[in-house]
Structures are given as C-alpha cells and as structure tokens.
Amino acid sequence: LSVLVFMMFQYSKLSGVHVAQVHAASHHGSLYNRSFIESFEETPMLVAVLTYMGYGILTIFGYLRDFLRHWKIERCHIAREKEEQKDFVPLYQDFENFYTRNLYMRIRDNWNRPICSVPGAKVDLMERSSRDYNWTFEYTGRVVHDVINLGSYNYLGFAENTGPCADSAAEVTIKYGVGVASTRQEIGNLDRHEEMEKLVAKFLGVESAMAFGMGFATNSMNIPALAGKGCLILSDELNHASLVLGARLSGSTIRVFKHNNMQSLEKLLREAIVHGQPRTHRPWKKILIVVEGIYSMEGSVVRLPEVIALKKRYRAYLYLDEAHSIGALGSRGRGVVDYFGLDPCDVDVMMGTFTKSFGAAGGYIAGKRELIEYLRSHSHSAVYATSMSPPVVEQIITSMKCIMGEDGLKRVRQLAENTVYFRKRLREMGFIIYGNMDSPVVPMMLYMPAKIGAFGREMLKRNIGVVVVGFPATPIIESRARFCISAAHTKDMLDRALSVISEVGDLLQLKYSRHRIQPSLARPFDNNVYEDIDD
C-alpha cells in the first residue's frame, strides 16, 4: 500500500507539470508573432501506475540476480576488482552500476547500432546478435539495408556522399590534408578557418564569430570563460549535459528554473536582484541565463521572445544554445531567433553546433566582436584544442552557402512541411506527442519499460530506425521514441514509417492520447503579467 501511495505522489508531481496544450497566440500586444503551440499530454493514471510496478519488479528481480551473482551462483559480467584486491578501495562502485546491469542490458540491443552507410533517410545497419543477454554481440555478416532512418539529426539532409558538399570536401582534402596537427593560436590556423567564421557570422547577423571543433566542448569549456565566482547562472532544468557541466565547471551559483517557465524565470531574476550573493548580500557581478532553442528530449521550442524582455528588464546576460533549431527552425533556417523574428544582437551569446543541420562536426560561439575576441584568448576549447580538421570546415561554408540559396531555402520549407505532416499524423493515430508543432524532434510517450526495448525492436523488424530513450536520460515515468524529421525524408518515406508505426503502436498499445484539450494556461507578456509569485 505505502508503495502505491508513493507511485501515487511522484505521479502526480509530474502530472502537475503538464498541460495538454499549451498556446501563446498571436495577437495585437503580445511578443509572438506567430502561433506558439506546444503539447504536453498529461500521463494516463493508470499507464503511470503500471510504469512504477514495471520499474519495481524490475528492481526485486535485479537485487535478487545480484544476489546470485555475488554467491557465483549467476555468472557475473560486470568489471570488478580481482580477488587479491577486495581490500582495496573499490574502483567500481557496484551499486552505482545497479541499473545498468539489471535494466539497461534487457534492451541494450536497441543503442550502439553500427551502421555502415551514410547517415541519409535510409541507412545500412550490420546484423548482430548476442548468447548472453546482450553482454556481448557477434555479428552475423549480414547488413541490413535500405532501412528508414529516423534517429539521425539530419535535419536539412546534408549527410550525403554526393554532390556539392561532398565534392567540396574532397577537393580540399586533397589541398589540405585531413588534420591540421596544431591549434588555432599557434600554426593550425588555415584560410579556410577564417572564411568560414565570417560566413557563420554572416549567417547569423552579427559582428563576429568563432568556432570549435567539438559541440560539447564549445558549451563545457566556453561558459567558464564567461562567468565565475560570484556569478549567477540560470539554467533552464531540461538544459542539455554540455551546459550543465559548463555551469559547474565555471564555479558560479547555479539555480535553475522551471522549463519554459517564464514566471519560475522572474521570480529567480528579482530574487538574484533583491537578495543578491549569498551571505554578503553583495549585487552579483554577472547574471546568465542559459536556455536552448530546441530542447532535444522534449521538443519544445524556447519562449525566447519573453526570455530577452525579461533579460532586457534585470539588466541581464542571455546564452542561447541552439544545436538543435540552428538550420532547422525559421523562415531562412537560421534558427529560432529567425523563427520568432528577433534582432540578433539581443541574444548576447549565440551558441550552435554544426553536427546537425550541417552535417559536419564541431560548434560555434558567436555576438559582439569584442565577445569573441574575449574568447580567443580566454576560451580553453580555443587555446589548447587541436583545429578543426579542413574536409569538415569545407562541409561547413559550402552546406552554410547553400542554406543561404534557393536550394537551402527550398530544404528548410521541406523539413517544416515534413514535420508539421508527421506530427499531426501521429497525434491523429492516437499517440502521446510531446513539443512544438514546428520542432522536427518529435518524442512518442512509450512509458512502460518493457515497451521501450520492443518498440525498437519491432521497428527494426519492419525496416525502420528509431531511438528509444528511457531513465536516466528520461524521467522514470516519462519512457519514449525520438524522432528526428529530415528535409531529405519523402513523403512516401513518411507514409510508410507512420504506417508501421501504428502497426506496432496497436501491437504494443501505444496508442494512449486521450485528446483533452485543456484551456490555456499562457498569457501574453506585458507589465501586469508577472506580479509577486508565491512558492
């Protein structure tokens, strides 16, 4: 009983946080100049309950194999110290192990999928199998081919070994070779390092920009460079590992807000203002917000419109990641600044990656020149990383150039069409869809575990790619399929991926959405919208 009271009090602090729809209409005085809408389908009570029993077996069964394992009744798999070395201390924490020995490795099939193509629409993937539970995996020699791929972040379908980028980039390996053996500040410093920081500067509309060679790091090592001791940070709390970390490693105060929740935003800013560093009472030398465009996991777009009137209004810095909206959001793909229509130059750090829409590889920082002048010295990522390598610096300007064309113009009209399509198809199929209308991440509500590790398995059976994403990348509760939208996903490609993944949303029972429209909860943002808030 205690336990079903427990299931029952976490389920109902996660329910709390979601509306089924949530709108910030257009209209004459609000920030948006367009429709902002967004749906967060609350957990079916009985769906949540079963999760938890799932979850809970689950985690008698794995005390009762470790249990056997530590009698050498079960063969144990995992890494652990010799014999002769048990009085040590110990360098594997078993306990903290538990979940990845008793839960993950059911369904670990599902993740490290080897692929031997390009990462298009459609990929080859090498077979394997496993004799003991997905410990280890043989392969089989067969390769599975021509399988949709929906798991890549190939939003604009620049993944290709064909045409323009790919020739490009050829050429200039033959020119430069493929590393460049030094960094930026000594004697890795090449012509094309420069043209295309002028061209993301361009891109973007601002004075100047920098770039990295790894996306993590761009974020893990730049805000250290930003804030410090007796900074603020505030960090939306679905904010992505890279500025976690980043935020950590600064040692700045950190407090975190709601998500999207630009009352839980104020109330922390006036707060920060009022109250100022702890103990001292001294005014904070830096406040930092820090926010993504499109949340990965979510789907959710940032309500950036009223995040820069309330960064304008404490007199505050903003940091906007946007690895996942640069390329895939806005009318010319230039992200979700370009989306809501907004001046750049209010976004006083403009981070990105070109991982994705780009399909290169590395990050840039860009803003005011003095912002990235401040960063070429002081930046850890810019003074001790190796450069990027030239082959990837030529995927950059030539698939940036093209984005800036009619080619690229027609690519981001095709993956908006494409995602609005296969959103509305799932929602109309009955499935729980979590995000923006407009965000080509589309999460599937899965939730059971059991289910996790079948859905993507049946998936493949039937030639579809999927991610399935379960805690601790996930609330415990909130288990689901990821989506990512490509521009160079056809229309048949859809049909066809949707159409399987009804067969096996009916196959598993999936299909959970109970369509209840709640009213709004979103109000447009003006003087009298954000009064005195009570915890």
The other form holds:
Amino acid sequence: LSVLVFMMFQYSKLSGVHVAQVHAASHHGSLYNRSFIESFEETPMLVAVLTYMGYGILTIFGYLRDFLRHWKIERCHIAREKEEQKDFVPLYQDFENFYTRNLYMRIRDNWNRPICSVPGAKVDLMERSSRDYNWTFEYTGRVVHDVINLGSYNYLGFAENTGPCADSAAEVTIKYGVGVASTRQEIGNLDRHEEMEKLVAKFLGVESAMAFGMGFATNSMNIPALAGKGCLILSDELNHASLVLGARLSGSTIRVFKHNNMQSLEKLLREAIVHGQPRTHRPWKKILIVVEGIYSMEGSVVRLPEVIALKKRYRAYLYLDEAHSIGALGSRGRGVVDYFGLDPCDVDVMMGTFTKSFGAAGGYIAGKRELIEYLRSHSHSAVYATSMSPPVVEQIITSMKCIMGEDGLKRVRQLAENTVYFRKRLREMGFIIYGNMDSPVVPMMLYMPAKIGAFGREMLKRNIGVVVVGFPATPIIESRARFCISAAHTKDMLDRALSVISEVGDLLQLKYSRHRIQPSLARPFDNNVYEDIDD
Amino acid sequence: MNFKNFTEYLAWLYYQYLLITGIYVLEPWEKSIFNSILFSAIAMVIYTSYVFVPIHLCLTLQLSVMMQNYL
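The block above covers the form predicted on its own; next, return the form predicted together with its partner chain.
After this comes the whole thing, all chains and molecules, with the earlier chain placed first.
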C-alpha cells in the first residue's frame, strides 16, 4: 500500500533557478503491475494572459466585421434568410456562429485538406489556394508528394494499398461485390460477418462480439439499448461526443466525474447508492460507468485497475470505449485491458472501433453471450443500419489475424518504441506535452489562436502534415497540435519530423515548458487503495 | 536560430508581434487599422511623457522640499 514518488531536482539553464521536476509514478501495491506516468503541465501565467489578450483583440475585430456585414458595407458569404422571410422567426442564429465566422474561417485552410493517396506514413495532398481569405478554395492543379503524415489514426500501419490485407479484400470484392443492400437482421448477414465476430471475440478474450458499420453509431445507438429511465450513467468529463450523445438519448440520469479522478468517481458512486433516484429515493435500476481507453484530446490512459476495483465494490457496470487504445496499447496489442494485465471478463461491455488500428471502418461491442444476443435484437444500429461492406470485413479479418501472429507483434513493438522515442525527444526539446508516457496520441500545446494557423501552415510548407485543434474541441485557451504516431513511421521519418518541429517551435516560440510537471497526484489523494472485495 | 542580418531579426520580431496579438490571422487592411491605432496610442504616450514628466518631477521635488520645511 505504498505510493512511490520520484523527485528529480534539475537546474534550469535558462533562469538559473532551482526548479523541481516531479515525476509521479503511482504504485498501488497489488493493483498496478507497471508504472503509470502521466503529466499535464500547468499553463504558464504569461502565456495564458497573452492568449486571452489575443482572443480579445480577435473578438473586437469580429464585432467590427459583423457590423460591416450587417450594414451591407461588406459582402456576406454566410447563410442568410431570404428578403421575404426577414420578419419570421430567425432561422440562422447569428451569434452562435460568431466564432466560426470570425476565427475558424480565417484559418480554415488547415482542415479538410483533400488527400489523393492512401493515408499511410506518407501521403499526397492536393494543393489549394484561396483568393478571398478561405471562403472559397481553388485547386492549383499541383500535388504535394510525400508529406509525412502525423495526423492519421494509423497506429499499426494497416492503412496501406499493398500487402495481404489489400489482396484479400480485393478477392472478396470480386466474390461478394461491394454493397450488401440490406440490414443485418433481414438478409445482410454474410458468413464473413459471422467469422469476423468470432475472430473479434477470440482477439479480445471474451465470449462473443458484434460489429456495426460506424463507430460513432455503435456508441450512440447502443447505450440507449443498455440504459434507460431509472438508470444512472457516470461518465468521464472528457468523454467523446458519441458517448455523450448515446447517454443523452438513453434518457437516464447522467452524472459527470472529473477526468480520470477516482476520488470523484467513488464519491459519486457512494452518493448514488446512499440517496438513490432524485425524488423517490428508490434504488437505481443500474449504474453504468462510461470511460474511454485513451482520451484522444489529452493522450491520457484510464486508470482501469482502480475503476474495476470500484465497480466491483459498489456493484456497478463498466462500459469501456477502446476506440484509440485497441491495437495500440498492450504487449500483444489487445488494448488497455492487456496493457494493465487484467481479466477481460471484468469489463462488462467492451466497445471499440476498427477505424484506428485495423485500417477499416466500423465498431464492435463485445462481452458476455447474453449481452450480445440482447443487443442483436434491441439495438437500433443492428436493426436499421446497413450491414458492413465485404471488403471492409475482410480487411478487419486479415488485419486481426496479422496482429495475432508474428508480423503483428512486430508492429505493436515498433509502435511502442516509436511512441516512447517521440515523446522523450519532444519533452527534451522543451515543448509542453500532455498525457501518458505510453499513449501514441501526443498533444502538443500551442495556446495562442494565431499560432494554431501558423503552426499548421509552417509544417505543411516543410512537408509535414499535422492536425491542429482549437475551440470547441478543447478549452478555449488550450489549443493544441495532435500527433498520432504510427508503426509505419521509420526512425528516419520521426527524426526528420522532430527536427522540423524543433525548427518551427523556435520560429514560433512554442517551447513553453519550464520542466515543472504537475504531478498526477495533485488532486486530493488519500491512501485508500481500491482492492477487490470478494463477498 | 541564426539571423543573417539585423533586418531579418527585425522581421522575426514583427512576426512574433503578429502571432502574440493574434493579428496574424487578419486581413491586411485590418492589420493596418490595428497597427495605426496602436502606433498612435504609443506616440501619444511618448509625446505626453516628453512634455509633462520634467514639470511633474520639478513640482514633486518642490513639494517634498516644502513638506520638509513645514515639518
């Protein structure tokens, strides 16, 4: 029951001040069998003030442009109602899109870039130019070749157009065609679907699994089938939009706990069990804890051993969304359950997507046989959605067999090496990086609104493609660039990318880190360890 | 970062100013408006300080001498 905190004191060369570098690796004795190192460095005060100032100036100019547009001094490019409808109830609420019109449009050339080759480790982009400041784009006709791709969710490198996966998908297309023209329930249940579901169940180590055509729809259409009125959903602060939508559609009470904070979760559980439903105080029909394996905006990994211990103690159910972590974490690539060395039977509903690590599309839900049989008839997605296309199914089958074999283990190891190397080098350079040491999603903080656009453009000038994210996907001052490491990246590509990132970081002054890593124990912590209690 | 000459260094400083204030994303005419407003404000501050600061300092010294004589 001991907590190990490593303190390393390091003299900062720049300020000559004695700065403490705290690495918090929490070891809860029997629960964790590996070190869990996460860090979220605090925003420097000066940077926060300057960011607010920048947003303030842009807001003033936004008001100016809206004024000019309203008084017709300037041509208006956005949607407007017709003249005859001016007196009706307004259809387009002007203010809601204030941010979109006045900031997003100005730096829009960093998103929706059309690519014209397979999005592997390198990708080809169509070059675009804009004459009216990003309201419309034209193609120059040129193609930018061999852009190093740090934005695709291609963790194990299966996004390729040659190799065994592509060949088998081509064969299946010749045999079955591309469209299925029915739902799973009616006449769209191919033998390939059955084989794929058996394979997914074997891969995860559970009894049975079921696949759906779209990852977002898997979450939003299946949570309503699992929870309803009179149930309680405890969801993490930073859950994905699909989980939030599914929870809202279900009609259950939703309570939110602080991100990855087990004290907050336990407090909510105890409160729920003691007080029951809001007005009647009857016990809840069921309590469902909804968490994700890797949170893609923060790069943090869920504290799964503690969640499972809590769920057993308080008799709740666990829904684990492994969209980014399946295939990317764990010594055998089996996801966050494998990463912590836990038993897959402890997680009641395992959900994941095939989009990220398998190079296909769609999602799955896996668990006990009774659960999957129930979902087959009660889930909206199963009953109404078209079934998955045969080449996609074949890609999933081939890539999964590959991961379970020798070649796949090589990829998993390459990804782990790449991740550790990339994160270590970026941290040494002095950037602020969020998240767990082992997560292949690397968010690098940019903070200021102008640097979002500048970073994207400067990286593309030097032939590196990155994804930058701002409000509303992140809090307003914490805009970031998100790198997704792939097993397909060679060390040369990573070295080239790192040197370019360092160059652009110096040009834009992005190296904010003062090596004062906020320990992940900064939240209120008491020495209770959530161990299994077998009643 | 190596700068070949002083002009390049000044250009980089101007680029940092554009990035930090957020002006970088605006169209050229908006940049000119902001720059002219900021420049005129700074010019007014400098002119006012040039005209008034010596007189303020003199008066402060006289006042402190008077206070000392009074006490």
